[in-house]
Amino acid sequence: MTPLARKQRPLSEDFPRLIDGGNALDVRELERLRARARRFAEEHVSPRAMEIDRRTDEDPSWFDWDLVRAGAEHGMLSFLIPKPAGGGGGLSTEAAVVMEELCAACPGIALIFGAHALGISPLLLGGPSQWDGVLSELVCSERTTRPLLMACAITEPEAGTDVEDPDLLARARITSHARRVPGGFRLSGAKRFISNGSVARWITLLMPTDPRDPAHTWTCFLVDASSEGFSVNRVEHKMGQRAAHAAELALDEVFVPDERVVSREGDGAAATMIVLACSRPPVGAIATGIARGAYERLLVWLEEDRAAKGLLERQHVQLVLASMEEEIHLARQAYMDAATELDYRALGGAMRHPAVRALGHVPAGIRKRRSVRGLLASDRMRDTTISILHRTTSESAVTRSVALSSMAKARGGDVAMRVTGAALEIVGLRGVRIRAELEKLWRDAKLCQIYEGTNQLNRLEVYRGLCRRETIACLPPLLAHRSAVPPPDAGVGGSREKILAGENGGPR
């Protein structure tokens, strides 16, 4: 019996606080989505996981498009896209539940779909103006034999963690920049360690329009990977999660028209914080899925393999298994706390705003009319979108959400490393096949402590948001012109410098 063949517990057992009724979350719909992800994992992911890991170790540039097509058939590319654009309308909660299911089978394959969802996330903040462009195109491609993938490019050769925090961004060594030209911008520079970067057709990419002031001019652009001047320098040879490419991207005067500036110029730093608040619960779920995959494989081996005879009767092994169950359960509650907090408190009001819901009922044919699309993409509508965000949430609410998301990500990453390591210790040299699978999961787990901000950075966000109860600037300012925006409060930046000096020996 394979691990995924074990009877799945209902959501009411995995998440005891979820009740069907009086809750904005549709538990039945979430259960159906999880079952769909599990079928995809059972039918396509588990049978191919080890072979794909081996092939990508031998040739990091090899990519399994057949698997992407299979995922598209199960709706794994569109569940996060808003319903008016033809997608499933999911948010962080749905992404997290899907990621745990896929990662229990193979984290590398799951990351292909997770990185795609990350690329979509900034477009969700762009509001209705994004529904009938690339998002609609992604949904249509899912129904064909040539589905399109997305990626999100933030990390730079000289700035990794630095670009994921507003205070650090002000002092980061940014080498990329966007130069305004008639009708749009010319983008130049490099982005490194970009998941899906070499296989994505569309990339949400962040860089400053003024490299001397990245914190206030950090801007999100929607880049077509087929654009002149765009290239892939290399695909990294990875230790874990190999099925998903990590690439270095080069941009040489790549033109991006004004209509593909996501939200407004200079809103990128705040957008990055919200996107990370959306993506870190699913990363916590990735780690939880890895731990669960190792735990379930270990249980099957202990119960069925002759090489494990007598181990399950040892009290020491029973205590380790109980500790694994405990850690996985608590990691799962952490990511669900963070995801539901974001979806139904911090950002839920904006998604349910009457104006947004009304636009969702307008037929796509009308929204796609040139005059209507021009209105939706106008500066006035972009300002209105930001205004709705300010009316329906607050800096303190989003700060708390960022802190909970960071806690879930950091906790999950550590749990994945502990559980996979403990499973390997119990198996020892007894089982050849299970050891290879557990060793792969252990390699896969390490990345969960690094991407989406290192665990150290994430715990600093927990310290600021929950221990000190600071309020971080997590919302784009109401003012459309960045020149009118005052610099960050010196006291906040000073406190971060003190923290960094204590942690790392000085500011980066």
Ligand SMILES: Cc1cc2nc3c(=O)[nH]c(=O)nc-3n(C[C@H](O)[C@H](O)[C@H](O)COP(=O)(O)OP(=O)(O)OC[C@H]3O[C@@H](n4cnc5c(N)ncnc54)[C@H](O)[C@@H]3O)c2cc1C
Given for the second form:
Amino acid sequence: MTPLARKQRPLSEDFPRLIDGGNALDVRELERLRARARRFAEEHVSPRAMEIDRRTDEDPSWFDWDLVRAGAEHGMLSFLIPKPAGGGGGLSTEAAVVMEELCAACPGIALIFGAHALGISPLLLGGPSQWDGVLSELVCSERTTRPLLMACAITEPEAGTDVEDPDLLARARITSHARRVPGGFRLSGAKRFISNGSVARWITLLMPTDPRDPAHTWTCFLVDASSEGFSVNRVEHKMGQRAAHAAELALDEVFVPDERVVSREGDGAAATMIVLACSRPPVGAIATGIARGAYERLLVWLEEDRAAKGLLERQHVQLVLASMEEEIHLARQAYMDAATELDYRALGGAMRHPAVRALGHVPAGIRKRRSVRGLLASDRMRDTTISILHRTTSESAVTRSVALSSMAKARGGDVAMRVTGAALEIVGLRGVRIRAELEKLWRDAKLCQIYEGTNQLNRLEVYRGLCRRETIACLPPLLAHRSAVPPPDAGVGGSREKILAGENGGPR
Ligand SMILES: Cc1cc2nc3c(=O)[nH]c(=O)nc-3n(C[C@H](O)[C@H](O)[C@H](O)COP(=O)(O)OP(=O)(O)OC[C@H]3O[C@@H](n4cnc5c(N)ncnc54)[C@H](O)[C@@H]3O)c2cc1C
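What about the form predicted in complex with this ligand, after the form predicted on its own?
First the chain shown before, then all remaining chains and molecules of the complex.
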């Protein structure tokens, strides 16, 4: 694809709220991350985009590990991993900024890194107990010639939309089942359309421990793809974003030990909501990047290609370009608004909690000692992590954040379709090469309206969270009687209701 032509404005210019809002976001660090993503996009992604799209059309199972290695060299696999585990410590804002850059070059290649980030996100809910296991393994692998990828598997053959909403989950046609056995669980069933599913080493996977009551027993497991009983049924032949595989996975009595249950048994519905709230702003950014990629390619073509001579003088074309600029700007504001809301008002507070930060200062060598590891992986520690989550946010704050994330995702997907379609209409039959590039971006854009919940489901979340101001149960329940972190009024006994009502340290 043609190189990205236009110079980007500083982030602080596009998002004055980042510097004026008095929040702790380090804009310079974000700017450096974006520059790194852009360098990777220009040097490795853009030049390969069209060729990989063609190759994966011929053979959907073809996969470019060289690109993964190049991405790893630019830190694209670890920026979301907490700093104590050796990563960049980013959250939704960082993921979104990276995704826009990569997607302006090639959304399919970007999805490899986006699906990896999606796979990591449930582990963030596991708190410090996850730092010294798979997360630090992922960071170490980034410095080798065999970087490890992750995936997140929620969708089943008979349940897509239904497993992405806690209310629908109760009625979903789920066929998978995690059966309790001594020392862990045995997982059986199938997962469908899993991005990176065929190439990931580790998969965060959601299943009920009682299929008759999925809503209350939906649980997140960390599955090793090299386990006995794990297999890849097929890799889909995709219409767009082809560079990233979408795979159907089969699990036949795959053993997962207790310590690889992420958070706690039964916390999966909340984990799903939190994961989707984290990943929908980046999907809005994916869509914004696609729209930007189409717009920038169109501008270069209009300004430089002889076949486009005279088009820029037409008022109709000027109006279309102005409306593209407008749509892209608003889509970017929407995803950034949703991401910063999530990172600074809804969920990020738990990562910045003094107890979590203090643990982060404990050298990894000490944290990895058997006794300390046992403590970190204990039920008590898992309860404590959830307790911290409740103390740093509230269900109403997370519900609002989910709604804003859904808005950014749905709006972004529609903008990407409109902008790529309008760009194709302006080019018409005039330029063969740019037409092929825009046609690819149009196919790539369609997926943004489908994954991370279809736009219809996302708009229903907007209705519930913003129009009706409902509060959705999207935090794992607080087990106050087992919690090690005393609520602020521990002396008189802080209640779950009070905490949920925001009285005991609501959003900060
Ligand atoms: C290429 C690709 C990659 C993907 N990657 C992943 C991944 O990495 N991990 C993962 O877990 N999943 C992944 N998915 C799955 C994706 O999230 C689902 O496809 C999506 O949630 C929709 O589910 P479905 O396909 O079963 O459609 P369905 O749920 O069958 O929906 C079909 C239609 O009905 C509408 N609909 C359904 N229920 C309702 C309702 N209650 N109210 C209103 N409208 C409704 C939907 O909006 C849609 O238009 C991927 C999908 C694709 C295509």
